[in-house]
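Next comes just one chain, in structure tokens: the form predicted alone.
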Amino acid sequence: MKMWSGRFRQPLDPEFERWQRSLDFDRRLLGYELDASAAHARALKSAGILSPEELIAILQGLEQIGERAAASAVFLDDPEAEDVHHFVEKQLAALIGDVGYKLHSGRSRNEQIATDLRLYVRAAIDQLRHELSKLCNAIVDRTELAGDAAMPAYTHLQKAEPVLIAHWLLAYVEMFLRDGERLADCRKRLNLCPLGSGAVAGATLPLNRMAMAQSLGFDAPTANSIDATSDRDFAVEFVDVLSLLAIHLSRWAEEMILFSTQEYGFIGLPETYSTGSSAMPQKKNPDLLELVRGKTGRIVGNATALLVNMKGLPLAYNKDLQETQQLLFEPADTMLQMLPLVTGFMKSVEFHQEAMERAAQSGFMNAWAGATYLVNRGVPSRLAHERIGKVVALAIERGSELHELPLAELQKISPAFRDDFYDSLKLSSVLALHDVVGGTAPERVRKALGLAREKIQSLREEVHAHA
């Protein structure tokens, strides 16, 4: 029996009727169906619908409905089922006859569905922060690993100033505990309950809202009944922050694959997450790195189809936010099969630090530096940036670099120039000029990544306290 099939006098059309049931995609949303079904149920008895014995026949037929799928995946296979909504009712009402279609008293599969998803990407995020938890506490290991190793840092891909290798990779730390916060925003803004909206006015019984946002973990009821069974902000948002951690997981991807190459040297791809050629033998191809540079597109996309599904839509619950509902499942779904490879991707792979010291030291990195020299000595800022150009310059002409050029070719150039000027262009004397909050001095990143292991700590205090 169909759940609107009173006023209708002729079926659907078949090919119709197949291609607008949802079950085969909303099936997933089966155990959030229940638990806010339960609350409902709770409700209806306070209310007075139902007797003491028909809350435990529901309740009982409820928890016997999550067994049996739990059993078995065929169960869902219901070629009558609209969606998870109706599947349960049909489930309920074929295990306690019809007592099960007194569930639905007062209640809209409208509000059923605006629950469903917020407890669905509720729970996807307490996942996806557990699982940044771990991304960024490998980082962190890698991070003490490396010690006060030095590397190029660039700009505009060229090489600009040395950094600790620390310094980089606590870079990607602080983008994906941004992620991480920006996904506990979402979920203060979505644990409000819509349950008791009704379809678009607000129920038409006395339930208790609030005792039935409690019991499912919402921290109140939705404000608004028009809001609450139309608003999907709530997926939009978490689309979009997973559309910003994607991004910079494929930052990070590309970085891998250039360090990775035989020009760069800096690092080896750990077979455990790579893959050969099959005419090219002597190949190792990073395909974990270009897959997350690549799923990046669609999550991406899937933000925009979010956007362009909602834009025009009017108040209220229109059909089109069925189609809503995969373009939140497929992100949630990548994103949480991705990271956990990421995070073994990190523990696993090689850094070449020797390499990434010598590229260090050359390439005239330590040229701020110098010129910091001369403005220690008096020198105005730009003159001085206008001297170490002309060293720089001769350095380029004689093919050295600035160490090893003659005091009395740069004395020349400025008369600033002292003997010591040689031990600031000193890779470690480079180092420590940065000595500022943020900076790369080796002192400053050893403190930074004390706050980067706290932060991270605190993150996975959050996510278990939700847990």
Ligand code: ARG
Second form
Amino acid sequence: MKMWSGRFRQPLDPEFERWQRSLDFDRRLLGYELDASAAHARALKSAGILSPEELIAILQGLEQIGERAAASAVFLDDPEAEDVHHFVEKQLAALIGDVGYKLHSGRSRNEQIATDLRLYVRAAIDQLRHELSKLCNAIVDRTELAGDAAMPAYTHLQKAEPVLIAHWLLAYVEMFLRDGERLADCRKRLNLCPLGSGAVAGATLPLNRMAMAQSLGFDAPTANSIDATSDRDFAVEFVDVLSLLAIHLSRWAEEMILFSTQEYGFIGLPETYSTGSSAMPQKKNPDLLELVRGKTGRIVGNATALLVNMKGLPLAYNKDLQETQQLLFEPADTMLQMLPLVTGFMKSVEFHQEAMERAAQSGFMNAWAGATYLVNRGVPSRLAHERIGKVVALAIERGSELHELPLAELQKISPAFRDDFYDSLKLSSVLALHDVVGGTAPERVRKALGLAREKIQSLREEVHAHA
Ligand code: ARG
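Could you drop in the structure for the form predicted together with this ligand? We only have the form predicted alone so far.
To see the whole picture, the full complex is given below, headed by that same chain.
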């Protein structure tokens, strides 16, 4: 039986009927649909609509539906069911008879789908935060192994200043921890229960909304039935957060790809996450990294598509909102598949620390430290910059590094140069110079590492608290 056939004299065009169905993709919401239906059934019993026996029959029926779905995927292949809500109603009536049709008393699919999707996003957030904590841990482990080894940092993709490899890796940890926080923030805002909102104006029966909310782990009921049935902000926020996370991963992937080239030679691609070429026998290609970068486009596309779907929708529910489902599922699936692979890659990628250290000592990346030496000797910064610029020009002319220039030559450029200038150019001095919170001086990086560990630990604890 359809959920709405009474007022219709003609059957649906069969192609239209097939085309407008959502069961193919909303079947994955079945578990949430069953939980939400159980909460609604209990509220119906408290409101005097269901007898205690009827409630038990419905709850048992819902449980059986869950068991059958778990036992066999084809159970959900019901060509007559319009969507997961209709599917449950049909199955319930088949299992327990007409009492099953009492479940829908006083509720609407509009509040149901809004509820199911919130439950889905909440669970996805918890899983994603768990995966993020594992990724951050893997990066921090690599950070520890890197010790005080240095590498070049780039601006404009030109060699800029040496940094600790650990400092570079911790930059990614910061990004991913922010992504974790954004997910938590999104979770906080979405954790309100639409049940009892009805189709648009609120339930037509005196349902205890607080009890329904609590039984599903929501903080409270939503405040406005019109908003609750038409709101998909949580989906937009969630996919936006995922697109920013995807962009972080994409930047990471791009950098790893660059660093794996023979021209850089900073990292060795793990064979377990690379592929070869069918034509060129020597090739080892960074497929994982490229696919991570490539999937970002789709995730950002989904975020945009979700926004455009909502644009211009009059309040409240419109069937357009059915289209938000796949736009939401796809990026969550992609991210949940991708994060463990990225973690695996980070655990097994090789860092060629000697090559990185070597690269950290060429290209005049100690020039600013050289200027700082002059500043400390009282030369005004702008003039110090100018003088060291001249020293760099001289070194370029001679094909040497700064420390290879004789003192006599340097003193022609500025009388402030002394013998100890050469110490200030050493890699260890240059690193130590950046002795501020958030800087790359080894002691600062060690502290940052400890703090990152703490932040990851609290992320893990929050995830566990929600499990
Ligand atoms: N399958 C629908 C969706 O995803 C469920 C809500 C249907 N509501 C309605 N009034 N037709 O949006």
